[in-house]
Structure formats: C-alpha cells, structure tokens
Amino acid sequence: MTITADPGTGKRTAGGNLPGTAPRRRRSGRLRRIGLPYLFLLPALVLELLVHLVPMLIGIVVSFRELTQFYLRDWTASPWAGLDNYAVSVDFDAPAGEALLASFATTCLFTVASVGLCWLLGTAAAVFMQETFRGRGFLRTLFLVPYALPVYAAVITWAFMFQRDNGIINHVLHDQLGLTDSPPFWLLGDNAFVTLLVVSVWKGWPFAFLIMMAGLQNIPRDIYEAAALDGAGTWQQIRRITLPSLRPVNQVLVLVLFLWTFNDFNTPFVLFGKAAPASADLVSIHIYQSSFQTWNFGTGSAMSVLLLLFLLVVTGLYLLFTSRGKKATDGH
C-alpha cells in the first residue's frame, strides 16, 4: 500500500488494494452481471407460473376427480375418479365420446381450411407488396387493420353483419344482388361453419402477411434480377426463389397459425354464444360446454388434457419432420 499527498489540500491518502480485495470485487461484479438478466426475467417467470403453469397443474389434478357443482366450494373434497373421466371422453360409442369426436373432426377441418387460406392470402399479398407502386404504404397499413383491432370488437361487428334480417351481408347478397331466394341464416345450421371460417381468415391472414413481408426482406434482390436475365418469369421466380427462401419462415408461421386456430375460443364464443351450432362446434367451445353447462368439470378437464397431449404430439412431430427436411436440404 502506498501513501500519496493531494497537491491541492496537502492531505495524505492511502492508495492501492489490500491483498484479496481486487479479486473479490471482480467476482462480485461478475456475479452481478450474470444474475442481472435472471433478475429482470423473474417477474415474467412468476407471472407465467401463476397464470399458466399453476392452473394447468390444477386442471390435470381435476381431471382425475369427480368434480361437479356440489364440490365447487371445496374441490379438493371431490371423490377420486382415476381414469374414469378419460374413459368417458374417449368412449366414442357413448354420447359424450361421440360428441367429442365430432367436435374434434370439425376442428381439424376448420384448422386446415383456415391455416391454408391465411397462408395463401398472406403470401400472395406479401409478394404483391414487394413491387414499388403508388399507395403501397397505405395498402400495407390497411391490410394490417384486422390484426390490430381488438378481437372482441371485430368479431361482434361481424356478428352484426351476419344477422339474417338486419345484417349487411344478406342486404348485399339478397336485397342488392338477388343471389339468394331468401335471406340465409349465417349464424345457425351448416352456414355457421362458413361464417366462422370467414371471420377466422379475416383476422388471421394479416399476421401471415406481416411475417411473410419480414421474410421477403431477407431475400437479396440481385437473385431476382439474375433470374430475370436468365429468362425466368414471375411464377418461376416465386417457385424457385421465393418459396424455398421462405421455408424457415413458413415452418414457424404454419405452426403458430395451427396452434392459434386449433385453440381458438374467442371467435366462436363471441359469434355464437355459449351454444355453438354443430357445424361450428370447435373443441374449445365443446370443452367449455362440457365444463360450465353440464357442471362436469372432471370430464371437461380430462378433455382439456387430451387436447394438450394432442397438440404436444403434433407439435413434436412437426418439428421433427421439419428439422429432418432442413438437414436433408442442407446436406444435399
């Protein structure tokens, strides 16, 4: 340790570090740098635990119990049912299992149609928006309006538009164009599936458009210019350049759209209320009806767990196949 004098004040101060002081300070500084990111993540982890993980674990426990309205005050006192709730859910010869299977088939058909149309419209609009023309910025903003609107406000507006007597859809199709003999019911019967699909695609395709727009920005324009010089037309450029370059983006986009659409509850609930028509009876609505209308929360929880397992299996298989396809492409 050295002692130095301050030229201004004449006071002597001690300089240098005691043995072991500098390493301890360096270690404490390193610990603070390492622990600081986890400290910032702690509120999000706590909220995730409280909002998602804890209710999910409680739902799994409830699926093994015979929980009805008689045990709502103290659900832990409900009788233990074991696998009975799961047996009822997958017994497709019984009414409950048969209804769940029909709802599952409807959800699969709806998901395939909605995801396919969202991807097709989003990709076509993104490719179209790559060209420079007057009003492109306005159209980009206009295309993103359905994605920016609150879901409940947008779906309620569609519900009014699809009203049989006062809705604008029937006013245009029947009163203005005369395409139908009588105003059809859009929120009842088989037409409910078409209504649900239209609303789902309307509010979902801007997300696909946004993701595709971001993916197209990473494709160099020199490749298209070189392809054009070689005589490649627009369709050949899309087929040979655009789609292969967007493969990683498409893999994530399709998976996210699939999970969002298969689990969609807000759209059918706002459109049809608590009792959706059979043609639009998605699994999410069906589980809600099984739980809160029949007051059989054990069976509803078992259906929810089965849905969770199905989505986990499909997601795992999808990621496995896409990763293998990527490795094969890279190796080739």
Partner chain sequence: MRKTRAAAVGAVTLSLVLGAAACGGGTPGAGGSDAQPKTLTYWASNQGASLEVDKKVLQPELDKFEKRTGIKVKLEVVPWGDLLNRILTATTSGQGPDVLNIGNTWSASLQAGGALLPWDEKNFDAIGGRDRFVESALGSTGAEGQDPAAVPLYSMAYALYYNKKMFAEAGIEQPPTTWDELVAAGKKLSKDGKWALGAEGSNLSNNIHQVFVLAKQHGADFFTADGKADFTADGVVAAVKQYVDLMAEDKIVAPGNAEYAQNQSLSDFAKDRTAMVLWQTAAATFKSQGMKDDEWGVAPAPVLSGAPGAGTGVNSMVAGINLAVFRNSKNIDGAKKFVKFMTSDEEQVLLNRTYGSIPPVKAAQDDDAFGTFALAPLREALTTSAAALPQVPEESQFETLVGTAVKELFADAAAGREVTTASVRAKLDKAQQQMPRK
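Switch from the form predicted alone to the form predicted in complex with its partner chain and print that structure.
We keep it simple here and write out only the one chain, dropping partners and molecules.
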C-alpha cells in the first residue's frame, strides 16, 4: 500500500470544515480501519513466527539433510541429502514409502469417518438440545464431559476397557450378551481401526456439539415461528432454515475437525503405544516413528513437509470452494 502526501491536509483550523479536511479524515479513518485489525493481529503473528514458523523452517532444512543419531549434537554438521529423504518417502515400492502410503490412506479414511460422525452426532445433539425440557442443563454438561477430560487419562481408560481378556467391552459383548464366539482383540489387528474411531468420535463430537449449539443460538426464533405458520414441518425447518444459517459455522467446524483429526497423535499413541497395528497406523504416528523411534530425523521431516503441503492444498481448496459457495449465496 502506498500513501501519498496531500499538500492540502497541512492546514488545520479548530472546528473548521475547510475544503480538504474531509478527504483527510476519510483517509485517516480508512487507515485506522485497515491498520488497527493488523495491529491486533500482531502479537499472534509474532508468536506464530516463534512457535510455529521458525521450527517449521528448521524442519524444512532438516528434511534436506541426513540427520541421524550421529549428528544429534550438532545437526548443522549433518550431510546434505538433497531430495533423498523425499525420494525415500515417496518410493512406494520400498518399505518406507509403502508404509507411508498405507498410513496416509488409513488416515484419510479415518479422518472422513471420524469427522463425519463427529459432525453428525454434534449437530443432531445440538438440534435436539434446542428444545427446552427437564434435565436439559444436566444433559448438556454430560455431553461436554469428554471434551473437558484430560486426553491422556480418557484414552488410557479406553485402552483398559478395550483389553481382550480383562476389558469391560468384551465382558459385555462376549460374557454378558454372547454376541461373539470368542472375545475379539480390539487393540490388535483390523479391529484396531474401529477402536480408534470409537475413541476419536467420543473425544471429538462434544466440540462439534458446542460449536453447533453456539451457532444455533444465533438463528432468530421468529424465522422458525414464521415458517411454522407457513406450514413448515420440523424436517423442513432444519433443511431450509437451520442448516443454511449454520453454513459459516460449519465451514470453520469441519475445517478444524479435519485438521485435528488428520494430525491426531495422542489418541493412537496412548491406545496402541509406539507401534500401532497396521489398520490404525496414522500418518502422525508413522512420522513420529521415523523421527523419534528410528532416529531418522531427515526422513521424518521430509514426510512432515509432504504432509504439510497436502494439508495446505486441501485447506486452500476447501476455503476456495466454500467461500465461492458463500459468495453465490450472498449474491442472491
């Protein structure tokens, strides 16, 4: 932005409305309008820089180096690897690339399922809680409990519950209800995906519920009343009023849930330990293993950068798509 000096703005008389003052005021007002929000954003941007950008840049540099345990003490002395780490990461015929691709596919499937279920449950519960009824406050608090609990404590409890021989899940499914011939494994093999999904949705849906509830509060009640008078049923009200009004809230909610779920590290790590079963081997765990278990920090960083690029592209496309949709709605 360029600011040109206006010789006419030099003069100033008290209370005067001289020609030239009005444009000046407009300009300074505009300046303030544009500048002030940036000023407010400044502390966040500085922190962003320190907490995320600098480490991220270091991560990018490391991704081009062969950083193993031999160079830990002075990582700048590690040999230059060029694109080798990237080549290893995307060589899908070799074990490292093959495993990364598999964990990427697992993560995509897991994210779609988890975000979808969280959204569905959160929205349904928020709509349901719009009605006033006895015990609503209690229920609302109860719904938010998973969100308030410390992640580690909650997930480790789930891990105990899912144990094959001593866990309560098999006790109910097998011993009490007799639904299975033999008690299944939940923390090993293919079932691990289901386990991860259950815990992830349990942990994630209250956030969707909270955001949706806040969104719903902003829809004026009289629109519903008018619609009801016009003969709109509950389903029509949800479809024609609730969902369109929640569009901006949804836009942010789905994005946030997507990013959180895609990068979720705590849930699989606490549930399965250092080595997750193949069916639940998320990318975040995979990268952690490459970096901190096999001390292949260069390859781990290259995988992180690839993941970052993927997330940026997806997020960019998502924002483009959703804001286009919004513009189209605004236009009407």
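Quantities reported herein were computed from a predicted structural model and do not represent experimental measurements. Definition used throughout: the rigid core is the maximal C-alpha set that superposes within 1.5 Å between two forms. Numbering follows the first chain given and starts at 1.
After superposition on the rigid core, the Cα of Y38 moves by 2 Å or more between the two forms. Taking 2 Å as the criterion, A275 does not count as shifted between the two forms: its C-alpha moves by less than this amount when the rigid core is aligned. Fit the two forms on the rigid core and the C-alpha of L47 turns out 5.0 Å off between the two forms.
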